[in-house]
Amino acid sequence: MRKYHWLAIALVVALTLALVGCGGGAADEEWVFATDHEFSVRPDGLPDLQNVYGFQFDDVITMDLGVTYGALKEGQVPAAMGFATDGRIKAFGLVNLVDDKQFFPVYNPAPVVRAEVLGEYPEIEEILGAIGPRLDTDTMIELNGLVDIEGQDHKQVAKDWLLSQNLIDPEAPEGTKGPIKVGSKEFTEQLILGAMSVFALENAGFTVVDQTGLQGTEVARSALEEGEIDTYWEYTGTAWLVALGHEEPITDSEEAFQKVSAEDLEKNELVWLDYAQFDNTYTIMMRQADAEAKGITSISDLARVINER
């Protein structure tokens, strides 16, 4: 699929639903969906979640990554992917259908670290790994929710969480090791994590070398595993599915952290330090009022009314 220019997107659409009316809930209904790239083309993305659940979307769009959430806001698709953390949800009055059939695996994030850097600096593993754990759901919905809503610099969200929870000072020593290039991928939640590591660590006086917003999945794991960053926040389910190459999602976050650590430890000498509470899994989203009005709160209810128009 064609990734377009938000502006070219909103205008195709616009002209599409202007044809084929997707909310006034006639049986002709057409069910455009928005996602970003590698959402439509990775293994626990759209292709397998619409076999899981037998269903088909009319149409599918490839939007930039986070513009899903305008588009479904604004009306211009009755459906998009999202994720579970995003402020934006709540905020906008979308809901998340519930999975009921358990399609998305658990997605908790943690530092990952090359072996080789942290045998030559091994407090790097005290450093991030003290960050994972304090980190809970409600923390990073709002966290994301002060950067996607309110507009703040996702840099200063960041600190200002780091020295509320007394994991870094006010003020920054001057580097005397490293340098260590942190790595993240382009989305807030993920600039917020890189920011917090790049924080920490200079807090602890090293020299950091600031590559956060790398261009997805693909491109943060292959500079995190060719040196070119090292370190990096990556998410369980992803480095299972994707990374890893496993085909069967694991639903438990303990055990995925456990098996997906120990196989990236083994095949690649990459540590995993500890992993933060939240689980920011895939979501399908629609807006809240159209789903009600509906019946649909699960992606089986989804499923079904597409399939009996």
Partner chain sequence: MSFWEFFITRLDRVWALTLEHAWLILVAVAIAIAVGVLVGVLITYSRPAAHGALYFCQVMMTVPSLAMLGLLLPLFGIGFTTGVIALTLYSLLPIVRNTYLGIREINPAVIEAARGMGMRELSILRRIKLPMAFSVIMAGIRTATVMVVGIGAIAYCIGAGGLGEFIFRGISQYNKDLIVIGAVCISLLAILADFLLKRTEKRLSFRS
Second form
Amino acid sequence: MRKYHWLAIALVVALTLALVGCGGGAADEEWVFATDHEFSVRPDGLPDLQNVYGFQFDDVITMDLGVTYGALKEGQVPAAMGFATDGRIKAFGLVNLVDDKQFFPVYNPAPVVRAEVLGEYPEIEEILGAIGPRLDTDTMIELNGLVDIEGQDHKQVAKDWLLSQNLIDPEAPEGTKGPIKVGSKEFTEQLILGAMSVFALENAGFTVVDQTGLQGTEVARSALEEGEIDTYWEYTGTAWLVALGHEEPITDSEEAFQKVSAEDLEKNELVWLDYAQFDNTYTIMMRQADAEAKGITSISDLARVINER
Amino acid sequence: MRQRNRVLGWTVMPLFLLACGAFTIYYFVENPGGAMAARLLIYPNVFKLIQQHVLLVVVSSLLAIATALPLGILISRPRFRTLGLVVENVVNVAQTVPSLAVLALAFTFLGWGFNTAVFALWCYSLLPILRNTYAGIRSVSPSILEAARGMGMTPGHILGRIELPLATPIIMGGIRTAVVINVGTATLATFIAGGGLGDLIVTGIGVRRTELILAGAILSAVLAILLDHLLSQAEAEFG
Amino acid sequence: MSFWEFFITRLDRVWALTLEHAWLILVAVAIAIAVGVLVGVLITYSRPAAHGALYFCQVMMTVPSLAMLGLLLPLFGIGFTTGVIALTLYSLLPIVRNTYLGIREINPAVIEAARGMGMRELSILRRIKLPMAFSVIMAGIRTATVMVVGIGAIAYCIGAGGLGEFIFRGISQYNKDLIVIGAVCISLLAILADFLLKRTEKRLSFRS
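Same protein, different condition: the form predicted on its own was shown, now please give the form predicted together with the partner chain.
Now the full complex is given, and it begins with the chain already shown.
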């Protein structure tokens, strides 16, 4: 009987502690930054950004990539990371801070194909290469928005756009060639681009194995290098820093493309096809109203405001 | 012999597991295997993640015990017989919903963060405790209850001196299940900014750094095994 | 777009992913049954082996699923195979333990009688032990199956596919409908699997 008195008391105490712990757990510090997993460790990510600009956020919260926009919009964090071509930036009233010290490289996406596959089916170069040059920043933002804000299926969005550009016919022919394994990373833009590759190839009579939605840059990249997939869309900046292991970012689109494609062809037998003009760079975002109120337009401004507290 | 095993169980095994954990931390912080992993594998960060993970599990488990135990006792009362059957069936169906989904659904209603994660964990771990409390109490042989009533014990007495003590091993089993599930679900909290060791695992998967994955996976596994062991010891004490 | 309209537009994806998920579970549980029942039977012949095996399976089940998947990733890469391996490991404990307990619970007198009649061990296993332990073993299989349907959702993370896609995309795109579709489909799949296994058990027990 004594045991149970003791247990009951312990439970009540515990419950109290639990409730207290829950409430007190969130100590409100001012400059909390919302980031995704990759950005928190990549060489073009948060730690080195803070080094270069000479400041540090009070706390960093890691979450799934898409959640960062909502977290910023809802006012729960003052700053967050995102991708510049995400449709939600405008729609949520967010603003990209200018990277005045040019810390971020350029990230133009292009289809990367294994040389072996291209050798067997050289027509792929023209099929996939036709897509990139037609995608500009506004188009990509709009397509992303259709998925993230309107809730449309990314495959439908990709197909509709390809049809509107007369890049595919409404009915795909029988798949007689291939199979080609198409991959992509897991976020919306990648899913759309991957779907575009799938439809474009199917339209040209290929059988396509859809391996889109791989979790993360490295998973997709390794899959390509090891032949588990034959192609996916990669960004020049990401490949330069992460895959090819360089330290200095390149900020000119053409230069980045030339250097990356040359090196990837020579070292890894991967061919880079025509790139898209838009730069899906990492971006540090704030709520527009908030940024204006604090007089912050660039990352240097942010650094200054944080350091001067 | 049993006494010796008991003492060993409470001291040697936990210490061994803690040593494993400490060694894991030391090993991966000193050998992150590259610049990317090194950015996360620093002592302050690792300890922060462990603390977050433990907090997630402890808070949600205590809340679950505090709610499921009384509730389980309540529905086991003869007066609430039908309610008990209904609840039992609801719980069975509810447990088919994967923990990830509970977390995600909580996220859509409550937003991201530690509190949402705790709420989801609490919801999910309620079920095993509730079910086992109910089953445990109802498993007490009717003849014993008859005898007790015959001796003139009040329902309150019967509950406190007979039903609960006899049901305790089963209840402890439920608590143990709940806690282990919580450690596992807490690794998923990283997707909705709940923190915890899942941060290491998911980042490791994303940037393909084995050190990050191993650090997070081993530490969370050790935590789960440690808590499971401590609770099985407690279960044996009461049984 | 209402939830139902949304659901209709995703119908073929729902179907495709459900099949993918079901296949993942099927393969994993099938392997777990083959290995688990074998191990369960073998350890009935040795107490220490039983303790060791049951403890190992217990530890396997305690490991958080994301951690398990993460540990298998460097060894087996991304994809279906790794998912199957992880799910198989999780299914082992219920099946091994129930096989072991189911056989040990059989009244020793029955086994004695069989031995007395000159039956050999393999025959005893086939004709007496396994049939008598059948319903307990099936209960273990059912527990394992329902459990791994849920864990399979997490396997999406490492490229194993399945219904987890709805949940993860739903979180990324802040889309409640996707998450609900995922949660409901997985639940229904688990309930369906449990129901089918119960019926299979009834059918098969009538035979013996």
